[in-house]
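One chain comes next, on its own, written out as structure tokens in the form predicted on its own.
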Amino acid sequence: MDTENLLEIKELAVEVGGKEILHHVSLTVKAGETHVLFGPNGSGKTTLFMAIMGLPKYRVTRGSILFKGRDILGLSIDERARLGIGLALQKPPVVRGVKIKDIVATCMKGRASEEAVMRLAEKANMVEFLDREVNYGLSGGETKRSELLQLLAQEPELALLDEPESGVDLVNMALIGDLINELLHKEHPIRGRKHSGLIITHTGHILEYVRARTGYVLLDGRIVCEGDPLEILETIKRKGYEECRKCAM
């Protein structure tokens, strides 16, 4: 095993509900890389998501997920996140009875104080949303920045972000962004970074914003192209998805 890779997944083949999803997906994201996965709705991109998480109604039939060398699939939710992946859902549910600087504060574990978590919902401009529950009554925008700020507490290695453009207006896309950023540290040369992301976009509009080294384009459940993302997402938006069907042809 390469001990740079921080994620490998090797002919993943997924079933929700009796129907296989994905069919021999695989990937490999290194330590400090950020790839983007391309695709229309229903084509599987979430359920990749969902499975690399653990979630229990997408069950792997076949093949494997590694993170940091080591197979994850019998594990649960949150020793999965405990070893350091975390996940920003595109329409995160609504949590009653529990308030965002309470679910920060779990997320920084040993290092929360008042002062910390105060410091990080500043950066996220969440301040005023800290006494709120979760997600309730949130813009679009605003449960993005929720979500974000709940991931730089948690500081995971690997970073799985859903559409995180999705129902943000452009006022707030440049702070999105700027958190992802600073999720990702790409503050730092890649050599010096240890954290990675995979992110999920339609639009592409993410990438104005945080730079990718790898994309994929998923479609039926499978991975038909990889490479450049900004070159992939050109071909998309001149000639759409059918054209990159070819490359699996």
Contents of the next structure:
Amino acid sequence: MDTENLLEIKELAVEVGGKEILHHVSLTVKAGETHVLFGPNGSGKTTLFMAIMGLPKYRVTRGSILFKGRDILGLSIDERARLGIGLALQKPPVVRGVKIKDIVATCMKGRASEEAVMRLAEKANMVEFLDREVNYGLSGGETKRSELLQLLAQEPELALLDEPESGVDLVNMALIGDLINELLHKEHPIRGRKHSGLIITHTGHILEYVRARTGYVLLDGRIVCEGDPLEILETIKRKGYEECRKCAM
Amino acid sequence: MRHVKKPDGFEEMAKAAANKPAAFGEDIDLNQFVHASEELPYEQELALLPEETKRQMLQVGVVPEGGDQRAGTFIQMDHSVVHSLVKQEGVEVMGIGQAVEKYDWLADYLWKAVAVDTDKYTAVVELGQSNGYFIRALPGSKVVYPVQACLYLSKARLAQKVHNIVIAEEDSELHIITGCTSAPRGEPGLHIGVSEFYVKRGARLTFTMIHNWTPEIAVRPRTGIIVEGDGVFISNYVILKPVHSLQMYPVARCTGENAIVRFHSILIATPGSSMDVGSKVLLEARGARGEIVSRAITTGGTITARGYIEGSAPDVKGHLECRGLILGGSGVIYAIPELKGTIPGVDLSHEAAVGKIAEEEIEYLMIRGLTRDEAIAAIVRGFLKAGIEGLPAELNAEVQRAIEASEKTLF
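Let me have the form predicted together with its partner chain next, following on from the form predicted on its own.
Expanding to the full complex; the earlier chain stays at the top.
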């Protein structure tokens, strides 16, 4: 076993509502690395994240998911979260009555204090929203900042970020980029960096702010390409996913 | 037992209604209860009350010791006023019997907001009264701390009947916290409370009532409120512990322009509990506003959550919000929101939702590391707290304490 492999997915197949969405997906993220996942709508990107996180609706029928060398398929969502997996949802639900500051404090566990929550909220430009109910009445960009604020409080070793740039205006993109870089400990030297990320991006804008080592293209539930993320993005921009489809054949 | 002198006529009306069943709820056989009880001694020092009694009082927000944060205190056990004290100028607190003797004019307030012949429960209060409280804020006085009142049912099989009158005189401000509770033993009992509230022009009255009964007790409050011009009445009702049968449907009339009424209620029905709880607001004057918000949770009991707003004057506005959560397999929540407009230009709306907690919300909190049970508890706590927004800080603390205490038994 290679202990440097933080996340190791092998030959994964996932069903939703009896229909197989992912087929034979394999990928590995080493400690300290950031990878990005490209793919058109409906290709299975979010399904992969939900399966890693362990949501029951996303049923793994074949293959394995190892996290820090441990098979996590039998673990509940919260057990996976406590092992060090964090997920920022693309469209998180509103939870009425639960305030953002409460959930942030919960994420911080023993480290929580009013000052610590405030410090993180200042970074995420979320101070004025702390008393707001979770995701209630937030704009697209505010939702993304709220998700990243919660993840910063959680400090997961592996951050799964589902389209962190969607609905974010240009002014806020740099802030989103800063928050992700902090979450992934990008200020640390590559050598010895522990925090890793897997980022779903539809547009690739996030790559202007966050460096990634590897990119994948997911098409119809299969990884059809793996390589330099900027090179993949360039190809998609110029020729669209049709070019990737040719590769898959 | 002190009987109250009242104008003629009420007794006859009460006799005629003595067997009249209530419009809603289980029909309680009044003959199965004891109607007389011995006079209990007056207690100058609340600290000297039995420990068990003090514990029960604390659970309904009534502070028996060190009540420096209270403008006054009224404690009635069974039929006896055992303590009555005023700590702040501008407020009066006493037994209703004493008040009727002191003020001739008080006769004009009896059975004016609640009809004596509403049903057999109001009738029996008139025919065999067992005290109750009189609380009044004098004109213009701002009573900072709440007045606390406790109605305590101690004797087994007793029918406790009270008649309360609350008057917030013009431009006054008054907060009341009332705790109704019983000795923690497995004996049946009946609590009937007639409460009449008068909010005069420009006055502001908040009334927070916490109930904490046992699974054998039947409860029939009968409440009427009259709010004059620019007056504000805010009611918060909280019942989180088991009860055999509870039925109440307070009616607030906005009789003056721009009067405001808000009802908030939080109900938890455990297995075996039956609750039929409604609120009614009648917007009878220009610009009056009414709001009814209820949060109901069943873990196996039955809840009927009623709400009724009627607009019969120009520029009135009313909103009714009723949400129910079903946490137990055999629980039932029946939400009945009703709106009635009788002239053009009224603005009335309602929203009602009954269901279980959305799985998506539980999973979302689990993604953040909460266990399933912790996630449900956080959502339920949030659900309940949203039902009582806008309480004064002091009362809010009491209600939050009650919610947190009940959570421990919920999960």
